[in-house]
Amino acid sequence: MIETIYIEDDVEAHPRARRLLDRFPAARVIPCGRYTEVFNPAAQSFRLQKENPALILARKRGNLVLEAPPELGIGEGPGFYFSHMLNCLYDCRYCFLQGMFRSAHYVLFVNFEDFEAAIDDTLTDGGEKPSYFFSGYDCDSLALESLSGFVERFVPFFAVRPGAVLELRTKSVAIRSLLAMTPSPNVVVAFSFTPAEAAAAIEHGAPRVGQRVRAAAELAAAGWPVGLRLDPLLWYDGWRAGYATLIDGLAAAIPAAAIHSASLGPLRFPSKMFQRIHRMYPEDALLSGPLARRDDFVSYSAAREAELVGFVEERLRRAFDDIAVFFFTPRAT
């Protein structure tokens, strides 16, 4: 339940905000000039803000698609993200959002049109190879389409432009949306899995592994591809059974044919982040070790990060014939 709404003054009549608003009659409305002025100031609690977060409506500007890191990649072409929104409804102790931004309240640009607007303006500078674009950098992509309305809007945007591919990249089984549209073969809906006893204890508030294995396969079958985004790989007492466990899983409920890649990312944050985020949770086991500092990364040593990462690649190309597997390595920042 949204208790807060804090609203731009510019975007007060747009018809998204209108909506949102007319949703919510109980909630209280603060307006204000710039979103920034909630959400940039020092000396907020995110750990306090993410027991209940309020809803800023606001008017996304400048640089809208930004060039995405080539390590991001799921193909050969050049990669864009872009953000409709700022958080995420879960909360998860390896998240970087919760190290990189002052507020744990939810940041909703309804500009869509904007945002529509610079894709194109992006591809019309695109090559013979397709563009990627990747929506779920700083937030979950479906986790709570149910306020923002960007699947329903963003996949038939993207379903009628054929040089783009849109990743869907997602904790969230809220699919419903997804299963009442025609399947687009440039659209990936990507879902983040870890080992089901790891994601227990650290992944707080989203939906089970099981769930989360369900809600893939129930699109595949359906006809959209599914992308597997091993990411971050944790080491922990027993991982090797765990994502062998998890691995052959998914391979039981999904068939390799619906599989659009799979991308594997190792437990690395930037060390200023790691500090933030350490000094908000001192005493969670994940944050504790066995971690070391490599360069301007805190991160697991480069022999463990090896072993988890040669061991997950073998066990999804053994249960995967001619899987696609990228590998995602954060820089610092």
Contents of the next structure:
Amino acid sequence: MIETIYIEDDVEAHPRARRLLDRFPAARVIPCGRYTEVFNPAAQSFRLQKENPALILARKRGNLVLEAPPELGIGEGPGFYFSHMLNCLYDCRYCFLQGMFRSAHYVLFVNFEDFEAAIDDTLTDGGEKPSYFFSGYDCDSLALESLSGFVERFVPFFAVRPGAVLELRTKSVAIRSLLAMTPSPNVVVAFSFTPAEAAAAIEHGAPRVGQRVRAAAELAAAGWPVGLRLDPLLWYDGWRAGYATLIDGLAAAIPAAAIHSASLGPLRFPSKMFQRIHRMYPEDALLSGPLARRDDFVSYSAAREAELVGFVEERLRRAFDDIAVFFFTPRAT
Amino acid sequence: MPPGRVHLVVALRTEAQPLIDHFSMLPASSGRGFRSFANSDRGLALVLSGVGRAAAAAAVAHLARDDTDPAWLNIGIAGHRNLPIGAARLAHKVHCASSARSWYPPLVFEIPCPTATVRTVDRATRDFPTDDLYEMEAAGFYEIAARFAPHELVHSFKVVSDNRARPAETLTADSVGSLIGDSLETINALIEPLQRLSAELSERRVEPGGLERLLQASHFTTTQRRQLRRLLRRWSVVCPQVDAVDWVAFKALPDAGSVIASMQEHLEGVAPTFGPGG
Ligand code: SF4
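Shown: the form predicted on its own; wanted: the form predicted in complex with its partner chain:
Now the complete complex, all chains and molecules, led by this one.
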């Protein structure tokens, strides 16, 4: 439930903003010059704001599409990301957003048309290999679909651009709008998973793992390419059994032919970000666990990381014939 | 959980009196410059700032010597072009007319009254050109209080005292007191969640159990103290069933360095446990 909406003066007349204001007639509406006035001030408490985040309606100006870090790749072509939203409905304790942003308010950039133009510009510059576009970098791609209408607008946009692949990264089971569309071979719906017991303890507010598996299976049955994102990989009491159960469950529900790719990422935080997050949640078991500083990151030991990646990769390859497995440093979702 | 604290910043004695009476506050020995009142058992302190931005800012700084993660609430009267006298508003935006800066207090708890933009001006106005509340302290208060507390804990509450139909000249000390007195229920409903937020913050800063005893047992350098504090915090989460001080005593660790190394090694080996998943 959105109780407070901040709106940049500049987007007050934008049709997407108007629709949202109409949708929440009881919300207090607070005008602001630039969203950064609300979102960026220092000394805000992300944790306290998470109790009741507001919605900020803004215009994204400049840097609409950015080059993705190479480790995010799920194919051979160049990678890009764009963020129509900042922040997420869920509250995963390993999420880097809580260490990166000062505010937990949801920022929705309503000028989708400018993102589309920027994506087209990027494609014009592209080579022969498809370009990959990631939308779930600073938010969950689907979780706030009922607010944003992102999927409804961008999936048809990408469907007619075969030179581009869109990855929707999510933990949400809000798949109704996708099921209502004709599946696009170049739109990958990538679900993030950790074993059920870890997810229940750490991924606050996110749908249960069983629900996510069912949503992925439904989309696969409808003809959508599905991605499996097992990151971050978590080390906890019983992790082997947890990952084995998770992967067996995925294999039982989703045919290998429907899997676009899997990717694995170790749990790693930039050191300063880890300090910020741990200070915010000193009582959290994951953050208080056996993590140590390695170079500029806080992570499990190299041996533990290798053990996790090795075990999970082996189980995935055993469960899904010819699965494409990628490895990267995790960010959001 | 330690009790939360709220610091009230009020310009004039006439505005403050109903609060002082209602919360049974007593004069506090607060040194020079500002008169202040407190009820420590209730976790409340109040400072009389005087009129204007600079005075409000200085009063916050005066009270901020207390380092217990207090929340801050500015309470006072304001003018508005057409809101009825006695209408109570919490600021959702504080705007400083002379610097053109704005602040947006995040509204993370249930708000017991409508909200509005509070515009701080340097001179009292009679024509109220915008649909905002006009007053003279909130911006000075907010700018400085937000240096001592997260924005979620800094708020400004105003009661309409004058409008175009009833200009400020008609106000008396009694009528100002009544306006604040009539809003005490709303003020209480604001103080409660602010105290909870303040308590939550203090709770996160409480020294971990066993710290003092371990510090007394060996000589720790400043860096080692910091490490020990962090390790004890982790210990209380990861091994809550084992008393860290007993564990260190049982191991007969000879010095601070070996206490830290052994605790680190022990924690490194403990995998977090998660309950059954869904
Ligand atoms: S990790 Fe993903 S799903 Fe979880 S809070 Fe962050 S963005 Fe949302």
